[in-house]
Structure formats: structure tokens, C-alpha cells
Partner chain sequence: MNEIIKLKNISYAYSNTRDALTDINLTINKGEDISIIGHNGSGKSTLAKLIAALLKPKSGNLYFNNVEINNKNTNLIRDKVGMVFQNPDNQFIGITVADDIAFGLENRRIPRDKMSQIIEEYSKKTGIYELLNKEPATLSGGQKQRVAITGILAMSPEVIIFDEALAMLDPRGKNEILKLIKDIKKNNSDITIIRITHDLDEAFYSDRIIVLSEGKIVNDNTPTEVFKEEDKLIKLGLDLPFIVKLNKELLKEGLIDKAIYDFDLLIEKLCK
Amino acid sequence: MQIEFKNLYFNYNNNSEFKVTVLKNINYLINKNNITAIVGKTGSGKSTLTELINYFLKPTSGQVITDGFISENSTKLKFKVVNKLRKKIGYLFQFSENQLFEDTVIKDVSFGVKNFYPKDDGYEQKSKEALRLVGLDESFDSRSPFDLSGGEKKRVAIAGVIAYKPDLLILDEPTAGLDAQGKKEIMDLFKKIHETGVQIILITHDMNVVLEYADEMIVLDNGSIQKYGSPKEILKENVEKYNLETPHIYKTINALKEKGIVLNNVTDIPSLVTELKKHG
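Stick to the form predicted on its own and return the structure of that chain only.
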């Protein structure tokens, strides 16, 4: 799915004295089939940018073109047209486990499929397939989602989004509140989903996650794009000036450099070990 921002501006409370400009002159084409990370400090416009993609919000000026669907300030579209776009996009909000509301897991996961495809009798099978994909077996189908652990609830929420088979999955801080093992498990799951052909846009504050999983990244600061490109290249730089934390691997490289040990071509733990062996 191709997503393009053209001369995009967005203000909250645009016609009042409390107007706040959140996005300024955004121009960018998100590559198809990538995992794209959108990063920046709190308030930089990350969530607002993604909410413009599927018409939760409309631009103050400029355009957002999502899979040929053009959204601009003057756009007035019927529900049926907007619904057609939203079928293609799954949006997983921060603390997605709080999105659950049905009395059984299978009912909760089926909700999106039934809502978007009311004439589809195969919604239960699609829901079961989604649950198996996220690692929850048949024993979970009839359980109450409110009796599950936090990690299990998150997996149910993910299943509910991927069950209707969107082309694009937008993830807003999916690793929030998870420990290191939980982060790895959930991101490995999203990588697995991506490998089935689902494009992913990832909002996160975790630069270690960006470095390991993202193909491209966009750095927002004060509502504008400051950097974009390969995470391996951008995160080598002084990203702390954008209020981003340097990934652990690069902190280690910098600390070794200060001690006179210069390492090349290091982007992960295995390559770090390889290079350190060369230095004895």
C-alpha cells in the first residue's frame, strides 16, 4: 500500500484562539511492504500523522494519499467510501489490550470481520486462524478476555485486527509496558505477520526496537520531518538532539571507541562479538 503526504499541515482547534499546529509541511512517500518506524519525542505529531492515514482526522491543508484515496480538508466522503479504506488498515492503539469488550475471546476477535464483512459466513474460521497465528490455541476461544494475562490480552487484540486481513497494520507503541522478553516476543510476532505480506507502520520511543525490526524510519521533531532513511545509518548519529535514546549497541560502540577500540560494520550483538574477537 502506497502512502504519500503532500504539503501536509494539521492544526488542532484550527478556527479558535487555542489553535495548535501539530504537523508542518510534511512531504514523504512511505515505501510499500516495509516496516516503517515513526519516531520522535512526545508531542512531535507521530500519532496524529498516522490518524490522518485512515481518515480518523482530515488535513488542515495539503493531502494524504492512501492507496489512491485522497484526503484533504475539503474532502467530504460517504461512510461507505471511508469504510472501504478502513478495511485495508488495521489500527492497534497504545495499550491495545484495553480495546477488548466481548464476553469470549472468539467473539471479540470476530467483531472486526463481522463489522467489515457482514455477509461473510466464514468470520469464525478467520478469527480462529488469527488466534493461532498470534500463538493462542483452541483453549482460548471460549475464555473471557478479561481473565487473561496482559500479554494474552494484547495477543487477542492483535488477532482482532489481523482477522479481517488488512493490507496495512499501524501500531501505536505496541511494546509499551512490556519487559525485554515481552518486547521481543511481541515484535517477533509482528515480524511474522509482516512476512505474510502485511505492511507495518510502527510508532515507538524504543530505538532498540527500531534498529532491530524497522526497514526505514522517519524522525519527527516539532511537527516536521528532520530525518528519514535507514535506521542503521540514522541511529549511528547524535539522535539525542531529537530527544531519542541511542540504541544500546551504539552506546557500547561509542564507549569502546573512547577506550581506543574502533569497531566497524557493527549493527547487532553477533557482529559486535565478531569484531571484538578480531581485537583479541
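Numbering follows the first chain given and starts at 1. Between two forms, the rigid core is defined as the largest C-alpha subset superposing within 1.5 Å. Everything numeric here is computed off the predicted structure, so don't read it as measured data. What changes on going to the form predicted in complex with its partner chain:
- After superposition on the rigid core, displacement of the C-alpha of Thr274 between these two forms amounts to 2 Å or more.
- Residue displacement note: Val22 has its CA displaced by under 2 Å between these two forms (rigid core superposed).
- A movement of the C-alpha atom of Ala255 reaching 2 angstroms or beyond is seen between these two forms when the two forms are aligned on their rigid core.
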Contents of the next structure:
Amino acid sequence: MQIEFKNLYFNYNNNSEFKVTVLKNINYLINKNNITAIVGKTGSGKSTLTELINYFLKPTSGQVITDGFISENSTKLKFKVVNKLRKKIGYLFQFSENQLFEDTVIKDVSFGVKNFYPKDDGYEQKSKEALRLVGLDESFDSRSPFDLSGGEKKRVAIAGVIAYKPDLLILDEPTAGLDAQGKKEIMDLFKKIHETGVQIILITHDMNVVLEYADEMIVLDNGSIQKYGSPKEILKENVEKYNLETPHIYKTINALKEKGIVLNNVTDIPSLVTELKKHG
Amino acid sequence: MNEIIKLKNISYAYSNTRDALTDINLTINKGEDISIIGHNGSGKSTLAKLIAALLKPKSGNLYFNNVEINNKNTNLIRDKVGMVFQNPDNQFIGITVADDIAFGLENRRIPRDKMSQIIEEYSKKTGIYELLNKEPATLSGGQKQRVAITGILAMSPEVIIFDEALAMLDPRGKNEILKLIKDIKKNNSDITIIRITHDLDEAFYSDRIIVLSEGKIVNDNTPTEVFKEEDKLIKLGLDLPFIVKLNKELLKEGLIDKAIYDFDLLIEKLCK
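So the form predicted on its own is up there; where is the form predicted in complex with its partner chain?
Now the full complex is given, and it begins with the chain already shown.
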């Protein structure tokens, strides 16, 4: 779905002395076929930007156009309209693993499906499919979410947003707190979901994940877009000034470059070793 | 070396269905900087909570400074073991940063004037003195964790447990806290640091690594020894730190003749 930001400004507490400007003059069109990463330090406005997409927040001025729905300050939010849009968007919040509340896993995952499609009695089947997809077998269905480990809870939360089959997934720090394999499994899963035609917007601090999975990235700093484009190009340069961590492999290439060894076509450790050998 | 924490045949279960930890035997010495790693659900956080006496073992014995901990003396541990959690927002109770740090001291009935003195002293050490009158909610992630750490330091702990305390921070916040932990250790070499972490790059620089899987300790060794067993780690859902992976490939291709785990030294060697 097409998402466009037009002259977008956003302030928290706009009408009080505690006014904080979070986003300043954002203009951007998110490519609908991509995995788009939004990156930036804590407080740079990443989550605010994504919360504007599905009407959790209204712009202070300017517009956000999501799938043809225009949101601006004067927009009256009608339940029917908002609900129609939110059905299409799966929003995985930061700390989503702390938001489970039902007494069984299957009930928790079904909650969204039932909410958006009250007349559909296939919710249990859809929820089960989602749970199998995130790698939780039948034995989890009737367990209490509160007996699960942090990583398992995260998977339940993910199942909850993919169960109602949204067109767009917004993922706020989906891999924080997961072990290496869990991180890879979850990101590979999102990639698989993306390949079935689901658009993905990803908020993360992990530049190694951005490099490996994202098609385009937006760097936010001080409420403005500082850079956008292909992660391979952006992360090669010094991104530390935006308080981002250079991926390990580029850190190594840059350190070698400073010492006079310039290597090209390096994307991972094997290609680094090959190029080093060529260099002699 | 003096032992500070000892777990003897400790098991724990959240429900009757399965044990979260089975027959754990572990001795931690005073002043150690130790990382506990393991896949999600391996029992890391449970182990941390048992050490902090926040959970009571199903069976087995816990010793703190050679005293066996039972129902009546958990205060021995609570007073001396501080814990920093992953989500800083879950651990604030004060209206201002200063109030928050004061909470623990009030519980210990420290007189008011002495309390302000302690708060001032420790907030300067952790670099949050300027933030004392702010609302915790307005701070950045790294600042919040520093407040949490200050509250713990003010209680003069013997052990600090960091339970995924860096997982939600951006690189700046992460580096801030890593440096702070280093400083704490430098100022007081007797303090014992326990890190529960998924960040293998962080674990690599501690003195000792405990690897947990399915509620059991499967390895307990120095970082270089632990990371030698790559296949075993990958089977457990873990990975190798980047620097170890890089060294391995370089060694295999004969570009270096022995492993160099310091990044700058490695780069220098490659440029020769």
C-alpha cells in the first residue's frame, strides 16, 4: 500500500508549555513493494512516524496518506474508516511480549481476528496457522501466555498480528531480546511473509539486520529525514554521526581503508577474506 | 578466591509441567565479571531471579557469602544484590529521578540528610546529577538505565545483575552503559557483575561465560574456550561474536597464524 508523508509536522502536547516538536517537515513516499527500515537514535521520531500511519496519532500539520486515506489535523476520525484501515495493518509494538492478556495462547492470537472480522468463524483456524508459521506447535495452543519465556511470548505477539492477514506489517523492534537463532528465524519469517506480497516497515537499532533484510532505509535524526535509499550504500559511509552502529563488516572494511587497504565488493566475511587474499 | 554465590543442586519450575532449571550447581567468586548466555527459554532470567532470591527454588540450596539462604534471611541477599531489568520503564516508581533513587534508601531508613548526600554522590558518579529533578519518563533509554543503576549503587551492593539491560538501547545508550559498568568495576574490583545477555560481543569481553540450555548448564569456561565450540553453540541457537568468526576464517585461509581478538590489533596485523 502506498504511504506518503506531505509537509508533515508533529508536536506532542501542542497546545501546552510542554510542547515537544518530534517531526519536522517530513516529505517521503514509501515504496509499496519494499521492506523499509526506519532507523535513528532513541527519541528521533521513528515510532511517532509509524504511529501516524494508521491514525494512532494525527499530524500537527501536513498530511499522511495511507492507502488513499488522508489524515490531517482537521480529520474527524470515524470508527468505520479507521477500522477499515487498521484491518489492513498489523502493528507489532515494542515490548509486544508484555501485552498478552488472555488465559490461553490461542485466545490471545484470536483476539485481533475476532475483533476485525466478528462474523468470521474461521478465527481459530487462522490463529492456528499463524502460530505454526511462527514456529509454535500445537502444545502451545492451550498454554497460558504467562508461562512462556520472553522469546516465546514475542512469537505469540507476532502470530496475533499476522493472523488477520494484514497487507502491511509495522514492526517496532521485532528482534530485541531474541537470541541469534531466534532473530534469524523471525527475520526469515518476515521475509517469507513479505514474499507473499505483504509490505513491511521495520523499526530497528540493529544495522546488521537492516543490511541483510531491508530494501530501503530512512535515517531520522532531530525529527527530519537525514538520509534515505539503499542500506548497502548508506551503511558503507559513516553513520555514527546519526548515532547508528556501522555493521561489523563495514567497520572492518573502513578500518582497513584507513590503513590504506581498499577492498571492493565485500559484503560478508567470506568475500572479505577472498579480497584480502587477492590483495596479498 | 572467595566465593560469593553458590547454587547447589538447584531446580525450579513455574508450573508442574516442566522444570525451568534442573540441578544447577554453580559457584560465583567475589569480583568476577560473568556472562550467562543461552537461547530464549533456556532459563537465563530464571537463574538470575533465583540468585537475587526473587524466586524460591523448588529444591536445592543457595548460599550467599557462605550463609545458606532460607525463608527468614532473604534480606541478606536482597540488600546486597541489585538487579537492572531490560525495560527501564518497568522499574520506576518515583516522580522525579531523585525520588526514584531515594526509594531504596528510604526502605532502609537512611536519615534524610544522609540520603541527599548519598544521592548526590552516586548521581555524580553515573553522570545523572543534572537529571535529578526530571521526570523519569522524559529520559532517554540510556539515561533511564543509568538512573536504575544509580539506585542500585546507592545501596552499596556486592553483586549487580544486568538482565538484558542493554537489549532495548540504541548504540549510544549501549556504549554509555557498557562504559559505566567498566567504571563501576574499576572503582570497586570486589563488585561482582552478572550479565544475562544475547549480545555475544558483550559476553566475549567478560571473564567467564556460563552457557545454559533447556534449564541446564552445558558449558562454563573462559570466552575463548566457549566460542571454540562453534557447532555446539549453533546447535543451541547461539552464534559466534563477529570478531571470533572473522578470526576463524582468517586462520583457515592462512592470513594470520594465531587468533587476535582485539579489533585494532587485528587490523594492524592484516595491514602488515
